[in-house]
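Below you'll find only one chain, the form predicted alone, shown as structure tokens.
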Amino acid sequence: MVKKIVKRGFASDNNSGVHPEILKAIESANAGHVVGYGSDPYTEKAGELFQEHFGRETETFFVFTGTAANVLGLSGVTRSWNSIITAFTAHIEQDECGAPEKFTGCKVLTVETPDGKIKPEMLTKHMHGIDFEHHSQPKVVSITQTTEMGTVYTSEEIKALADFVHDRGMLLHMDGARIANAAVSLKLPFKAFTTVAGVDILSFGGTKNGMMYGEAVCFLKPGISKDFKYIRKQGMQLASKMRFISAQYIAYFSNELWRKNARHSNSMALLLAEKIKDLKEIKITQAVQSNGVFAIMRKEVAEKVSKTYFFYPWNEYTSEYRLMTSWDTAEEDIDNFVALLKKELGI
């Protein structure tokens, strides 16, 4: 028998459990038989919900993982001689084991950004060699919302990027692994900073916000990837029992569960930041706009505290650490963490 684990840490929102309403939805979908591979009423209903949130022309395809959503979504709109431009901190550069380059065949080009957010002027260095066969051809700019630094793009910032790439015949992709946290931070509906702002392809994630598994590739404009169903199948991401992904999204969107979960995790990050920002030897390095707190602290202090409340180093050279809150983070977790941190700091 596996010993029940009750303590929570700050390493990742992936480490949290599944929300009870999501589990109920999976259990409810388990009754009876339905046609496999997405030809079921759950998947039909989930697709309709995505259209309600992102526009009637939205085409949604469910996959198992966030990496698959990013890689296959990009594969659907690129050819091997294209390049994909993203922030140096982006998941498709740092955390997907080269999968975007392996499966798209494209070069991934990066820009340095202090807060994870790309600005149009940062892209100009890659805007050369157009129509010159000796150079890869820029095709997609990929942004992350919220960024890997916990910061949030405004709808105006996204619109400026969309205008920049569209003027050059390119497309804008959004890695929305934590898109719910961004919507709560911005106090905007999803559509306002995606479809309306000019995003073309969206990887929509719920796993970090209370779901069990299953992400969505959303093409927000018709005809962008008319052959994507074949790409998904070849990419080994066509779920035979897709209803168990789809049912989660029905529960996720119902009664704004996504918003409740994200609002809680964001508020816990703000509380955590407030309690540590004035501690000696602690320096918060990024604006706390979602559910992540980035802070510099002594390595020996971090290592001792993380034995009880696990978290990861972000930049080992600067002794910067990432503290992530989740939909199930409790104030007690934060109070106990801060008490231990103070003890190790000698306060």
The other form holds:
Number of protein chains: 4
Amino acid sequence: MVKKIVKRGFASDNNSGVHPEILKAIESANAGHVVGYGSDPYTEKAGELFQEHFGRETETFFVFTGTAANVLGLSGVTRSWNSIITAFTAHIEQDECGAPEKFTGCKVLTVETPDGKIKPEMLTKHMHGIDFEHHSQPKVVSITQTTEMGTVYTSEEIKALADFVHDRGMLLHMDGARIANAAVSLKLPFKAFTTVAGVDILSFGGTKNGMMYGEAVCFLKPGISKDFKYIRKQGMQLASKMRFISAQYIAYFSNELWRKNARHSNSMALLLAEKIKDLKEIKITQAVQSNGVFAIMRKEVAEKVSKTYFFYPWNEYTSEYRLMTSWDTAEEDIDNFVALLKKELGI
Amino acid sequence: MVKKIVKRGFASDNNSGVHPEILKAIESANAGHVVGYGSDPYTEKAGELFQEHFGRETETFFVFTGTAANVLGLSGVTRSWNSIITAFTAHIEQDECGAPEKFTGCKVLTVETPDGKIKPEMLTKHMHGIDFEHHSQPKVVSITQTTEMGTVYTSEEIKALADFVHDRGMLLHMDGARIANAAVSLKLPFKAFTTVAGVDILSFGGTKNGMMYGEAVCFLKPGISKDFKYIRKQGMQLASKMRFISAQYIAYFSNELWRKNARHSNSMALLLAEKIKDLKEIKITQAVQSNGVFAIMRKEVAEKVSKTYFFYPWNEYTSEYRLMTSWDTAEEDIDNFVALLKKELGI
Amino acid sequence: MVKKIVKRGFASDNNSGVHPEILKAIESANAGHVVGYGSDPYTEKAGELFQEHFGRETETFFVFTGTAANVLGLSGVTRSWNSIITAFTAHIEQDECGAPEKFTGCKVLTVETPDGKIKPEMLTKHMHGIDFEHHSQPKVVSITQTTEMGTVYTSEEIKALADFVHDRGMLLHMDGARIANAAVSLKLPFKAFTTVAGVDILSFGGTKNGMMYGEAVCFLKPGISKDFKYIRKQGMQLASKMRFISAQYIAYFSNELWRKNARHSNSMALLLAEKIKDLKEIKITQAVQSNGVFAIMRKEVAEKVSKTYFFYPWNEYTSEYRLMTSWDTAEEDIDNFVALLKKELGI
Amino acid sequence: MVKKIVKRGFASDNNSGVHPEILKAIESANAGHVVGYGSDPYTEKAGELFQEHFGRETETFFVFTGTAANVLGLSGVTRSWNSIITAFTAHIEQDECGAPEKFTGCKVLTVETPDGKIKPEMLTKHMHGIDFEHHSQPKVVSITQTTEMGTVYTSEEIKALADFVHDRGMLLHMDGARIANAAVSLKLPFKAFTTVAGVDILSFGGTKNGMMYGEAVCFLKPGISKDFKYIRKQGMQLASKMRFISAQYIAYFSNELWRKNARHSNSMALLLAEKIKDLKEIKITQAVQSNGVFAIMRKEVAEKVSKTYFFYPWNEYTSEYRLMTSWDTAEEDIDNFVALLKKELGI
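Having looked at the form predicted alone, could you now put up the form predicted in complex with a further copy of the same chain?
Then the entire complex follows, led off by the chain already shown.
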């Protein structure tokens, strides 16, 4: 047997396990036969819950990973001669091994941002060559909420981007791998900063917030992606025993588990930031608006501490590190981490 | 809540749920943090178990679906100007919505078979245009074990195919979505009809035999696919919380759960076949060697019975139907099905 | 300098050179500057000529090769989850190195034919799995006119296929690499067996009939392929100095050069067939309806003769050879070939 | 007939026609039959000429367009999980409609440059995530010589880039659409700033310098791209009557036609720059090192002049325009252009 592991670090919210209520829902769905591939009552119910949260016209398709949700969602609204514009720090640019290009055939264009957040004026540099066959045609702007730096777009900021893209016949995609953390941070229902603000396609993530696996592609406008069922299947993302993804989402939306988990991880990040922000040599580099803390610290210190509490460097050139909290981070984890950090800092 | 469903049909082995030991293993792995994306002790252990069963040089990569295992495994050993040869009835030809072509860029060539089993002489028609740049270069033959018709290749038959392809600088791929059922049917260890018989790449499936999700791409020869880790990630199949796939495989190989489940489903298919083979109007069309029974029956009869015990037509032109048993099929399911069938047949 | 070569063989109509009128047209277009990439008066004029021959709604796009015309034309009307059905002997199946799969992402399905001609009933085996996301959705049937075996579809046969596919929401594509030979054979204007008979997309070839380079993708129905200009550019087939393709087509359609050339090559094939059909050991295997003669002959004989008059084996298993005539084949070429063949046959 | 056009503008060097010596070579190759697809003596001879200019190990493959040369050359040395780094202004980034992404599957990363020239230190921002499966692996740096801004890399600059990439196991690609202009500008043989300086893959262009069509992919190191013949064919770029491309290259390298043409167009650009650089309101923005002049001028002025002498805006935000000279630009064209420009400027 594999020895049980109880250590919790700050490497990533997906290093955490699964919330017990999610596991219970999986068990509960495990009875008898249901039709495979999503024609089951669990999936029907889960789809309805997405409509409650995002609007009655929402079409939801489950896939396995966040990368798949992004890539297939974008594939559903583009042709290969389009371009997709995103932040240089975006997951689709840095962390998907070129899956967007390989699968959609599109060009991915980037803009530089200080905090992971795109502003309309940053997009201008890519708004040329329209109708010119030599040039990839801009079709989608993709934002991440919360961003890869833990910052959060306000619904006004999202609306401004939506207006910019819609004015140009384009669409707005949101990578919501940590959308629950954003909702908690903004103190808003999901719909307010997505459907209502003008988002067209959403990758809804649950795995980083206590689920086991299974993300969702949500088309928030009607008719936006005909034939997506073929894209999902050809994209190798159609689950045979889909009920076990759907059951997780039913539990996730019930009793506000999503909110409970995200509220906890956000508050842990704030606590962590509070406790380290004034330490000598430590410099927090991004506003702590969700469940990540970005901080500059000396490399030797970081490496020593991360042997016990694992976390990743974010930018080796600036000696910046990323500390992620998660739904199961305990206050004592933070206390222990801070104590060790202080020791290494010689405080 | 979604109402619990206890009915069991004969539509597909993936309409069944998850074996309790699998669920228990998932729960058991759910403690503390482990590094995501497969750098965890559960995944290490699972990889070792695959080496025990398939040989010390086996490299195993988990993915989510059988389609993904096939497509990515084939992608790992081909370039886009290759062709892949398979049976016309193969899953990669009929049931993957063109994922092999889209992702590998290869041409998929087919041969007609009476029973889903390829014989070397059937391949000859595609063995031309070698080194000729106008023609896709044959690189892989892909067989399914058990076949989509429930028949099983002997290890001698597999060896003959392996010799044929290896003599031509090609490779042999096995889609093992139901490989456990084959092992039970052949009364052989996995290795005897895979690695030892000359199979190069294997899709190892567990979902149809009591697992929840997660299939494996196994490279059985050393060095056969450098850089596969990038193919998996770009193929959107890298699981963040991979321990929950790995834990399932640990349980699957422990106490021979794979064998227990497959033995049961195979025996249920034999029982079912025994009980219907002599019924008037029923004609069993394929040898019952694993967990599927193929039978011709009148359309009206089939449609009535399948309202209660769901199953699929296989070939509408010949009025042939497919009845799949699974790890949880009960004798009473068969008794009840046969009783209903007899009633509809007027017996 | 490269030594001039005056020998003419029977290997392929594209081993021939360029008709002098074509060369003259190229020279004539070589004056001053015109806007590149097709916005020039030559291309406008050539487009009008296509409309004269194929109907007022024809949209014509020049590309470089026949493979490109086929692949991009098919790409213009498919999505990657579609399938394209063609004859096993078709150029898109045998001679394009998987370009259709790589570029369109589609599955290419085949039917066996005795003479390269598809009949509606042959298509039935692929007409299943409609609306079923696991299965590639049939979208186009692609026929070759003249076929790769030199046979010619009648307009009635084409209409029957067009009706079959249109009834199923599909489209009919014609690979017209040798369409001029077909028109001459049928004694019909182009339109009669294309637009009028129900063809939707046409690859129009001129290179095999006396042009230098440059084939055309013709969409014969309005609105069939929006955005094709992007497909052509992304397909690397947008010519900068397009006027030199267009000028060739202007000459090709003027004074019926296309007809003159095709009539000549067809008549040479008939002459060749006439002269060898009764020779001992020679068996002509396909109706001689255009500019190809297919004949079984002894391998040793064929290899000796082809040292002087180069031609290719068609099927090594049956010892079948392909003899192609072209616009510049002279009667004396045939006389000399036949004399040599007789000598080798010991006649 | 299409009316002959004798006007010459400054829109692009590919708006010009074909040099008479090229046309003559085409005519001269037009005799009898040769084997198609490149197995002909013209292609053999042309390959030898490339080896004379680029080194004995050079492998040359003809394709039709510059886009194809870039995309297929890059495809020959990458896998889809690689990234390709280039200048934001590069042709592969701005003007190929996403063909690199679609065909190679790779991510294209960019760096900002003031003059189109990449310096090693600019590449650092993309040198991370090495061996990390989440991140596209950097494989090629692609530079354009002359750049899209008419500037020219010195051989030392190229060597510095080659050292940088080779130290990291990467390769250096050169888009040489205007390589002849660079050679003339540098007063160096081709080899000195390509093979000798460390370039691995070269797109060699002739169309912009007096040829009709046909560019070359040159692999300058042995064994760098096995199996490229399949990539070219699957890339729809294998010419059937290849002798007519090869004959052009034979003429192009004979009597230094490439040098004569490039020297002329370069000198015309210098003359043009000389004559407008001191005009009021005109500001030349890039060093004039080859056959392009980049200048800021008032939009109304530019638009009026370009009605007679067609040229393109380069950057609408800065009111920058691009004036290209070509092999056939006459001094009187420049005189007339300058006279008109002065008139519109009110001088």
